[in-house]
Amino acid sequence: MSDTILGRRTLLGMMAATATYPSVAFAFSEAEASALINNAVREITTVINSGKSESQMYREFERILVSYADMPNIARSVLGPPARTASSSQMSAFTRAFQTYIADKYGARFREFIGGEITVNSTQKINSIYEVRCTANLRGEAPFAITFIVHERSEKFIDLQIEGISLLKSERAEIGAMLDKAGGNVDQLTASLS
């Protein structure tokens, strides 16, 4: 047999296992989980410490969460069992509505990090998340413990626990809670967002 044919079989084979194996090929590992939350870290303390506006560092927030957080499984998840009869259009608008939301609500409690620190401590795998759990010292304040849950297909964060507190969970409390006031009208409640 030829070497060209022996090498072309080998190429197609390893195209073909590449194929059927993407994870194998490409796995996400615990580095990559921790360098993710390090250089989000380090951006949101960029931003804190910028002295921009508040309108400006909102913005920039909303920039850090779309490029670090996975916003429409987030979104999706927030919006819970109607984000399974919504339409895309609705799902794309409440996902933009719901991200400048969060980039504003959480945005305005960053003023307590000004001059504080956020330490990666450990990453740990749990089946198809990373555990990054951080250590936040902030002037004046017990240091407390943060953790970011990074999911491994994504490649993103998808939800963050204060002190064992899921944001995640918060949210969709508090967004359920308005959708009931838009009498469950998708479209209300991501107007009443915005």
Contents of the next structure:
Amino acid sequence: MSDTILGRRTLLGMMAATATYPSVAFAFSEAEASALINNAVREITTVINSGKSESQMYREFERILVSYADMPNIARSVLGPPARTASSSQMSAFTRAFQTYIADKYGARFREFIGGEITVNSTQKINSIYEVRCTANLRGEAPFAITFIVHERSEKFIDLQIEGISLLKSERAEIGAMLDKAGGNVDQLTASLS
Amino acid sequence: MFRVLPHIILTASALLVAGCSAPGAGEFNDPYEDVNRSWHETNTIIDRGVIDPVSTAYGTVVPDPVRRGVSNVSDTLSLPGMVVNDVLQLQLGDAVHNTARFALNATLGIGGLFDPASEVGLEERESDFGETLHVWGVREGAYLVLPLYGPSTERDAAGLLVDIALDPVGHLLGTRERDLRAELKAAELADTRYRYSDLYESVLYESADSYSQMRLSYLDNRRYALGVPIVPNEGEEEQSTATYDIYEDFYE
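Alright, leaving the form predicted on its own aside, put up the form predicted together with its partner chain.
Below: every chain and molecule of the assembly, starting with the one above.
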């Protein structure tokens, strides 16, 4: 919670400083959505180029994930129907295991980002979400598109699409398959994630 | 949609609907799933037994700049076919772009060995007959896993056959040059397989259900490539609204 407040204060400060947006609206705006992603990308880039050990970096990614992404609701969405019947302690255990799993899994991919750069190009509001479009320029690679989906309700991102491939959808399929292997048992699924 | 509802009801309904939006059996147009899965198994075995070791050998033995050069030549040879498709799609800007790319890489790029075109803004703009069919209004059709080739759709598979038959460069070449070209293509694929081996293997060998992951990734990526032009902010509104459904009911 304090992360959100801090985040917004920083954003408002940034907006006031650049004076591009003379009337600061209290509702979430396209400018705030893109500033959120700008900050997230900057933090991720700092960690990637920090020279820390991989396991230290993964924990840093997890911290960034928790402050910029709506992990409890992403976990709920990814789990699907069993989220309805799971107890709150089962859900929080699953959410914790899930965010660690995500940070480790995608953190391993971030090695390819060393020395690279992600830039925010444009932000567009579509119904209740903001599509924040970015370009990743990695060394020795053709540039590719990364899009963050920020929801106006949580003011955090709920999905990340790489060249159109949604991580939310991928993880729904993956966690769904893992749940099947765990015989539909959420506790067993949580245990298998860690 | 129900933004005005009290918080408690929202939380309760979020619990309910989060369940309903999970992927069901009917989420994909995949009536041949059984056959597709068995081809997926076969392709995975071939990858493990042949493609992975060959690519690794190629990637380890042949230095990076040489592999890149070989891939560039193969890529340059496929440009005339792309230009034909650009014209068939009435994408004349892309046709000119790819023609200029071909002209530059074939000459200054020494037969396509180097890629000076990308450095002056003539980056690769891929095109194929599957895309042409899409532009002409042909529907995607069922998901298919082709032997060796991997993920496709009925439309893309038909497009692939036409691209092979159409091949403007192939018609100008003799049998020996055509063989050489097939070898270049194989080398390009091996280079790609080696370059992205971590990513590829994490999907193929570390997923709980690699078939589902490949199907989802292929369809999402293909639709993205067809719906959004490579030049950003141009006709992006055309993109299917279905993409956003998962976000609309995210909290409701």
